[in-house]
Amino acid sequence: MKNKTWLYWLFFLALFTAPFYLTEFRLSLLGKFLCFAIIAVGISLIWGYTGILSLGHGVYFGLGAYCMAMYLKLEDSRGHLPDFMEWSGVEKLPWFWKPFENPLFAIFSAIIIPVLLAAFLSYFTFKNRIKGVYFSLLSQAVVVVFVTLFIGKQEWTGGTNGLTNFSTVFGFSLSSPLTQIVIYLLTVLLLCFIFIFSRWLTRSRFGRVLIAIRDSENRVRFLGFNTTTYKVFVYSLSAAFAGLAGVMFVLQVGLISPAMMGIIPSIEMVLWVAVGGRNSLIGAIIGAIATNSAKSFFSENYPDIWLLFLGGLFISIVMFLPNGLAGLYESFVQRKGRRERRKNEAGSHVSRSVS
């Protein structure tokens, strides 16, 4: 265990020291990755530790963004209207658009909007019982729901271009390599907090209760317990893990549309804690990290067939590493646990032989 600590702390050194080793673009699409790590943290939570296979994460992490894009767009527009709504013909600022002058209020509530929408939607859902792949299609049915109204919407939301062309955040600016960095930074250390909360609630006693409904939720609830409450709260917890991955995305990337809270990026954020090893917080986050680079590589060296190198790269793992990365980690550590306890047994049969 004290290996796997110092582990996590030189991982976490090195994502903080990045800024001295890598390129302006390379340290922004690191940021990036980071950003859809947390995501990463949040879907481990709920999938690997309480059986909640949720397709629809997408939402909560363009609900998060959109409301630190809507104030990022505010402060651009210094006192007018917001340029998509002049072109769409919008004569005043929505009445619902006005709170997010305040940068406070837009970052509460990229938490609390998703948290909310999040248990509304589970609580009536796991209330009924509702589980399974019945409750991964309906995570995708409020997919298609709010990507179809944020696209209607256009003098509302940006359409299908979404919200954009942000200068400044808090009065500085977002070109400069300088907030960059800060930005970057913050999302390290964001990362690193809700990883480390994470893992003390899945070693909690609340932690052992999720992992019992994963494998029987039938006797978690004959032994006495709720079992909608337990997930009800942790699918909300990573609800408010999107949301927040949401604000830090569009503060590093500078832009945010309905395409990228659609049903392709909420499976591909399965897909990296898949990766990475559904049952270990810190194999999504590397899941999250390798899965991007990989797509980043591909498409920036083979742009033709980049599409087919990942395509293998996941059919590989499913089938190869069905534990995924942490998976191949933890057999690799058994195997050399097992041998070293062989050479022991070994080396005491041996000297007590020669006794």
Second form
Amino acid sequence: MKNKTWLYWLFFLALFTAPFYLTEFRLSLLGKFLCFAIIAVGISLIWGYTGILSLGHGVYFGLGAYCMAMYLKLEDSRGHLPDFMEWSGVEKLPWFWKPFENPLFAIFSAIIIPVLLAAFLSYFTFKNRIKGVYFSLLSQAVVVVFVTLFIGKQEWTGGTNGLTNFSTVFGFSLSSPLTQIVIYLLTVLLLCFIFIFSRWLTRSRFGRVLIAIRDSENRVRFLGFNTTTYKVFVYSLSAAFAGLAGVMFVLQVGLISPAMMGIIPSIEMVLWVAVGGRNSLIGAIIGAIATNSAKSFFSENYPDIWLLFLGGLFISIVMFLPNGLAGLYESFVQRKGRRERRKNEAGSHVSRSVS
Amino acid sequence: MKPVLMCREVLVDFAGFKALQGVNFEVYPNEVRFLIGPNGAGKTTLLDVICGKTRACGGKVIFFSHDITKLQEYKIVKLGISRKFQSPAIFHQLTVWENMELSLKQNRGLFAVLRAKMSTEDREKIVTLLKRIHLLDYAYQKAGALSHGQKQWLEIGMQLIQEPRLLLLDEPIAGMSGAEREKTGELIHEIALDCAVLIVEHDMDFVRRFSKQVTVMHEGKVLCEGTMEEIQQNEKVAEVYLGREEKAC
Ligand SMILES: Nc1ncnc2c1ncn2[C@@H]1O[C@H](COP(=O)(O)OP(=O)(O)OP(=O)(O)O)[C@@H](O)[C@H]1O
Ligand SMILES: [Mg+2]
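For comparison with the form predicted alone, produce the structure of the form predicted together with its partner chain.
After this comes the whole thing, all chains and molecules, with the earlier chain placed first.
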């Protein structure tokens, strides 16, 4: 266990120093992937540790991103109506857009709105003991509802195009490389913090309750735990992570649209975690970075086969690597340990027979 | 003496099939009560009703002075009823020690658990109990890797550490070797020094050896109660149960 900790530090050190060795373009890609890694940590908590498969995290990510984007849009418009509203013939800023002029309110809502939605949805489903596939389907239905809503209310949300064309954040130009580096570093810091916090959670007694729920929820109930509370809590926590990821995403990518919170992205999020290893937080982070790097490599070079590759990847992971990359690493370490032990034993046999 | 548990006219209906048809019986403090009956008599169902897993559609279950008929499972546990299931229900992915840690008598609210730390007192309690159920050497093994008998013990241990006032055991010795059965029987009587125990058991030798009071169930009803000798004399019982067993032998 001890020797693994320094690997984690090394990993985060590599991320922190990335501005020194990556080009501006690659850095912005990595920053985007780190936002996805934040979502992945949350999904690992609910899916890997607690056994709840949510196929709807795109919504929480999207809501977080939209909240931040509303602030950026208003800052960009400098007191005028945002451009897309003028085009759709809106005359006055809708009342619910008003408070988003305040960046703190925007960031606060980017966390609290996903959390409230997640808590509401999960409380009523888990309390009525709806789980497994039914919950997954329900979470997909929520995605459909929100995407339809966001596309339909074009005058409020920018419709299919989403929100884009931002210029400044807190008065700093978003196109300046320095601002982007600062935002990148904030993203790494956030990921680091979320990772440490989640790691602490999973290694505490609370984490053992989560694993116990995954193993046999009924049994946990008969030990006297109200499992609904626990499940609602982790589910909402993962929604908060996704919302925060949305904030950092918009700041770096400068765009959020309904397509980015739809069904396909929601499923892809689960896929990153499956690739990395759902029972491992660091695995989830690496899975998100690796899958997305592969995605951008393929879509730069062979755009046609990316989706095929994605499908193939998922099938082979499910069939051959149920614990993902992290599981692969674990079994490698174990095998190496076994081999060394055997060697030592053989060595001691030899020395015994010699003496 | 006031009973620990009292069932009054308990009815259970599984979509038309009446698994319990008006069960009446009591369990008294520090008693080891055996519940026997042929397959499908409704023994497991009765335990399910007591611990809140299955809802009764009629009648009442009173625990001390609380009506627990409609209470949520975790609240029933809080009152002091704990349940061991027919197939060992332990957490395979956790170690023996962690299994015990979760079962400790504690505040099980979310925020209390988030802040929970293992006190020396708790640690000693777990060690003492693990010794009692002969699992101290396995403390850091995954519970899934234990033998069947050991799993049963672990689960009994998980019930004991909660310091219940009523312990429900469903076929605790299934899958155990002769020596393990003997130890389990003794363990059960030790437990009864602190709480009442209600055991469902099929193994007649075990019942004969460790029982004082036995309740016989048949087709969702209590057929009769008494010591094992009295029950063996009872003709009705012989007809539905013991006789059939003898014939089968
Ligand atoms: N969930 C359920 N739905 C429908 N019928 C059920 C259900 N659970 C139990 N039963 C039926 O109720 C009856 C009583 O079952 P129960 O499990 O209580 O018997 P038992 O006395 O514990 O038997 P065994 O000795 O085999 O464990 C059986 O006929 C069983 O088929
Ligand atoms: Mg049974």
